[in-house]
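Consider the single chain below, provided in structure tokens and representing the form predicted on its own.
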Amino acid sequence: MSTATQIRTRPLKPGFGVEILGVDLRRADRETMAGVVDAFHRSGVILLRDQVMTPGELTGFVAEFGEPEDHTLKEFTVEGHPKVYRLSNRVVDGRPIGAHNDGVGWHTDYSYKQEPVMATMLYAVEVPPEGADTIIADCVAAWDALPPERQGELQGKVLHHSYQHFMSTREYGARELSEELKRENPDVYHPLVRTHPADGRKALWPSTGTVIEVMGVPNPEGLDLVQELVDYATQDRFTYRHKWRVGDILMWDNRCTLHTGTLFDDTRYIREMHRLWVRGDRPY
């Protein structure tokens, strides 16, 4: 019996994502953990509910998938746990303890790096009773649903990504970068159609925010194409909307998805999430 059959799952959406049932990550043996990792690579998204995890345990968990990645901005990492980044609207002693409204807008994490993160994991510490959903788009299904002639037109196109542009123009948390951050985050170029190294499946891989041009296609036509493809890939038929509960771990594969956060009433409710990344490789 393979490790993948040792865990019970149910689909989050037909053909996309799984909820892993009956696994307590603090007590999982090696065979069970191997099954969790395998489910991630095959499904694009995994959900585990009712977990109780410290920042150190979360770091150990994501290390099962690869090397935990550092964060571009350091001020909201959890003290003593530099791989754990806090997302929150909580203010303590007049200072925010986390990034607020981070991740609103369809994107894939670290797309502005030569080697974007392979996986993003969120752990729910405190969640509002309404709003603050996370929506994930299945970009493999979106690619597969395109007519062959359209696939042919898009295959081989290259996107120009800019962190500097993204940070200066984003709706929430815009800032001008220090010279050091500019040097650390030069512009990069990635394929519009990405191949998954686990099994060769292809995914439509546009993004908003960081993309400033399609190489060889003049603007505004190029950016209009990117927006058209984002709108297409994020239709309801390709997306899973996650409604959070405390103790949820949601982890998605940035090589074949887009995601966005949604807003909530931050005057009434507090949200606190821990985010961790797994280092990736260069898209092809």
Ligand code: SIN
Second form
Amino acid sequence: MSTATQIRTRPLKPGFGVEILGVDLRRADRETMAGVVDAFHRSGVILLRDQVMTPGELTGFVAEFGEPEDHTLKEFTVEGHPKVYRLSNRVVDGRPIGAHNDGVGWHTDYSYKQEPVMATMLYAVEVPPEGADTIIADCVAAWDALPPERQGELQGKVLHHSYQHFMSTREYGARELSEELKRENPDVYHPLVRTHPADGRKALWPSTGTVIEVMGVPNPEGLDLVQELVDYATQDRFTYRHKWRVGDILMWDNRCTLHTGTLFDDTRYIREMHRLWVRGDRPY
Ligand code: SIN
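Now show me the form predicted together with succinic acid (SIN); what you just gave was the form predicted on its own.
Below: every chain and molecule of the assembly, starting with the one above.
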């Protein structure tokens, strides 16, 4: 156990992520909140358990980290709280109230934007007793574990990301985009190896779903390389698997991680999560 600006923490996995202990976010003073933000930037993932938060309070909490980001699709935002997006399989009066299985498949959020989101926060409102874990990969550890020759081969490679491709091919919730969404989400190009602006640490930063090519490497070789790197970075030795409890807040740094949701028996159980994003900057 360690202290960081007055807060107590314990690692989620040695060297990756921390659980913050003894903090009720609704009552946290400025110093405690600064410690929480600091823990996030240093460790890549933070967990706070047993929180009771309204959508307004969640929005206020993520604003401690930066500007809350809008969601690409608006249909499942919480009424009156445009920054809070519902993930759920609940259906009310014949209509789904949230996106179901939205984050299944290894990815980093908003990678199809010029400025992908810095952080993703999930708040557990209702969770199934089994399944629906969220797994987060430490892409700094994955990068650091590569031999220098391999790092040299990968450094400088650029990935072409396409939202249109992602949305038309994804396993859950595939759809053709409206002209407006196409206009708002043109293709973008990001480095395969990303530098963390806080301290310069490097992260292997591939992603499945949105990447359609590695610049200068013809397909299928290019996409095989991306898949190989995602498989490599998401091995158990680099990942933390979160088993949800109601009231959990899990927040991760998209600049140095990949994550995936996992399936659950949606014929028996309901899952409802609130997701918020924090605005990011251009990867380099
Ligand atoms: C996400 O990828 O944003 C959600 C992951 C999850 O639902 O566990």
